[in-house]
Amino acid sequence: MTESVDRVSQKVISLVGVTKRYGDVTAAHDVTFDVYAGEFLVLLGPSGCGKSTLLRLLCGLDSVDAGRIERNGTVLSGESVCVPPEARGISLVFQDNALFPHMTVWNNVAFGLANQPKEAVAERVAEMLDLVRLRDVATRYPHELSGGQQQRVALARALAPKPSIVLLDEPFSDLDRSLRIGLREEVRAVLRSTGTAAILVTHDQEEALALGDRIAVQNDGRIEQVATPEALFGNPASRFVAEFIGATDFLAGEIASNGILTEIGALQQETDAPIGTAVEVAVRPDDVTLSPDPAAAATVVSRSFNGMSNVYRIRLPSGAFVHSLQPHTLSLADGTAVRVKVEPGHKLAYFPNHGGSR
């Protein structure tokens, strides 16, 4: 499912019905989405879902079996067409940055500009190193830099030829958390300042929600949904998307005239399924409230302390579990009987429950 977007900017990259097989494995199945000028699109999904395959197809390291890939309306890959990587106007930043260890920072950034006049190369390299704030280390070698500096050099090298789009293959995954968070914001700011479109591949939902203008969720070679982070989180198009984004529990329920009936009460919201339909409601920890009640049938199973908050795992009378996000000031022991309610303040997504009613 692709979210409708109203954009005045042009499409930079279009994938139309792209399919790629490796033997009996279909790594990309009928993939269709667009990337617009200046857009930061995140390709999100679990390991092995086909994300890296799409990057290989985009940059020309593999050819499509069906469908086509276009850049600014020109076919790069398709039936009997496969433009070589160096002629695509697409740059790739690898997970391990892939800098040349025998070259200085300056020469690494200049590598893709070999066919330009010397003066133009010097001007462009200086511009890129200033952009990533690394002019002062221009004469150093990659092994003399920190991991974050190496990734910034890799980004400068990718941007130097002025590509239409930059592909980022999990570039922050090898960095520690504090450095990763800071660097990803720097990278986003650099891309914003140049107006360069980008596709970032990641399996980290927090990273995707923080960085993406839109997110394409991939599962088993298929794109399940393309939407803004807010739309993806609030209106998941499939059970997989709901489960993958945002620590989701699923509460069995049944469609009623006044909403959805569940074992912990009725959800008052509009539905479009027939009365009596068995469903699963996507419930996140911030949707669930609880309070100690010795007469209640639900119990606290465990507590996860996160500094500013506690997340409680609650066993319901049916044996199902839900989680509840509470302030750090509420401390409940394991085994505490609690009254549980779902009070989201907004409409919750629900999906057919083929296992039966509540």
Given for the second form:
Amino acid sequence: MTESVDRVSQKVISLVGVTKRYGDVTAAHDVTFDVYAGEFLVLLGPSGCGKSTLLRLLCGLDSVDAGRIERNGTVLSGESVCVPPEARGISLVFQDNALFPHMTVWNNVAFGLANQPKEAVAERVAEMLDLVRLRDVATRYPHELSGGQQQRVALARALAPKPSIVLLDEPFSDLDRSLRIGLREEVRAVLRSTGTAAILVTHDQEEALALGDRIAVQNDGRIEQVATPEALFGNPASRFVAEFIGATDFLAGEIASNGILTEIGALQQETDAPIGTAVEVAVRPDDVTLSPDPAAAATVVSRSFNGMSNVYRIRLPSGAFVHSLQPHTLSLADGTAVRVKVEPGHKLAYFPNHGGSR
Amino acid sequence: MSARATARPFPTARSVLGNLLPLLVAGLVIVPMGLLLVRLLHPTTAVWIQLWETILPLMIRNTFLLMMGVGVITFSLGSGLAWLVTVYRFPGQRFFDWALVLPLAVPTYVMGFVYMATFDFAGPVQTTLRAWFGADLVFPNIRSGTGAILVMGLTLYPYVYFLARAAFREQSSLTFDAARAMGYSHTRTFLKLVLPMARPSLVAGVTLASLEAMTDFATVRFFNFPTISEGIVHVWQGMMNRDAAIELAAVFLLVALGLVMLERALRGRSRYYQHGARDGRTGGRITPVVLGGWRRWAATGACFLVFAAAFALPAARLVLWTVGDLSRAATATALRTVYTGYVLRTFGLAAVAAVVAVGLALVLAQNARLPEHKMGRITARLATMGYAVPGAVIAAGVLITLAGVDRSIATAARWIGFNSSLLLTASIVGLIYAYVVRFMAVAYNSVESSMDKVTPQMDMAARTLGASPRQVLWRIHLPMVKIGLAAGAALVFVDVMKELPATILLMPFGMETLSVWTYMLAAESLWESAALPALTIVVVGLLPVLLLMRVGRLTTAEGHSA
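With the form predicted on its own done, generate the form predicted together with the partner chain in the same format.
Okay, now the whole complex, with that chain kicking things off.
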């Protein structure tokens, strides 16, 4: 895929062919990507895809079986090398915040500054607490804080020793939705203001699209694609990525001379496969238009109303389903016969169809 | 590359020690038991035949009856009272709620001799009754199995009471209300819903009480109701036949292990370790019912009766005896030095055993903590099985273990020209060893439950913030578990102070403890003199009970004490 991000700056972290097996399970398979200075990279994938393994490898809690992890050009993990976690300069923020319950907020933030002179510690802790707007709760204990405050303390604690990168392991998933959105914006702003690179691990595609400078999609131990949110959405590199990002339907089709033939018409777009190749086209609800037409063969199966819009589920004559995004003003009863068209206004991604049409 | 796959990221001295040390600790516990069982393979037939033909069948019958009887009484009293104070409101309910746990501080043999002294032929009750109704009054003989069972049931019911109370509190009011809405009466809800749901706790409590009855030898001796525990002590000390006592102990060990397995089966698939009422509670506690009319006084009366019989009266009697004994000026001064000596010895032993037990428990818990350490949890379970083994059996196991070690030392010593025959066997090492084996579970449960709060993520966070594994231990683990360690140590301390069978069998000459002193005097019917050491044990024993009641964590901490 096209790497549209133009980087003059330096790589902070590089993973090169990183592989890790636990018994028969390959939790990380030939993982290669870089994180640049100040970048916010999201590692996205379903649960069990190996995201946590990558985190453990990155912070040195496990050794790699093959490949290497470098920080600013120095090998952290590799053949016969495994720098211990305390010497890596990589910080972690967890879902359950993992604050030390027997220490005040102040002491939690100061934990990573153990070997520095007192004044320097005080200055840095104060600076960090100001950054996350928690100076006034410095003497409290973690259990006296709200969930959002705890997570901000965890971020301040992770940033205090000036790590070269912060790893965020699903840090927002324990929070209420309203709180989550506010906090994640704030976390991103804090990281941006300090210029710290970060890897955010999540299974939430919406969070990934909203936050990531770039997104690495992981599946079954492999990295399927690393790209900007826009590139990922518009040009998914694999059927998995297309399926995982956006509510995607797949339509069976065939390559023709001027595009792709599907059961709801021809898509005019350039293709690079031989004519006659069976493909599946990735179609999202906003690509599909519909109009009531008693003579049409497709029917509305159900409608889900989201306030600003309606999303219709439609059965096509072949039995396949597509979804269509419509304004809230268009209200159609279940069973209405509709004419369906795909009018994306951009190229749609397609993948070879290996038989299993739906 | 395949070699790298198995390499640990940082194979330090810690991880080597961390893997080996827990196994050594478990070995310390398992070896005495194992050696005992091996003894069964070479029985001394003559002794066996003699035992079979004389006292053994009776002792087996008595042990069975005692455990069943104590089980039934503690179950009824414990769950009934717990239900009463949890669900109903009546005069004194708040007081009885915690006061009914207090008998936990009274050892069975203390209760035994107080009741013996009070209800025996020469005791105040029968004397008074004879004065009123004439000399031909028929009074049931208290020196009997029934007497022993009643007294022990009355002393041991708090094990069930405490666990049942915690379990009832954890239960959601939603389930309770649902049953009530379906037309169940309070009583029926209790029998059909609350009791079955509390089964794991109830089974655990009844098992602990029965095990405690099984380990006792002094009370049953007072009441002339010989059990196997009594038999081991009798054969060991009275007949001076240690080999026979060891064989008897080995058989008893098999019974105890069978019992533990039975308990596991009865608990079903519920989690083995009880945790306090702190999570999983939806819908709040069961809404209490305010009793009216005669019922409220009936409830108060029932609680008062049990509290008086199991704690207030025996305690008052001990206090009066002590005062009487001390008021005789002649004995008072002589007693002071003797008493100080007993207290110092007992506290010293208990403190050493507590520190050792908690230290070893810390090693086990550290190892069992991380989810990937399945082996660590198995090791911990093996190392804590001593709670189920009667004190006399542990004494026998420790004796043969140390005798073996002594023989090796003696052989080695002869090589370099020394003569040491009973280096360990005759020292307090054996005693401490037995205490640690017996009370490891008490220490471990305290340490483990406090260690629960330290999540693996905290370790990871600390490591990535620059702390070495050693610093993680010092800056995170120890500060967070220190209260658990202290609680565990306090519980072991008190249990050691109360312990009798292993102490009496293994104590070196001149190392008598308060419990032994109490027993010796009580066995001679010197009630007044026995009261002072007995009262000391009860008072010290009350401290952790009260402390843990306040923290509300006895469930986890005392979960396996027996």
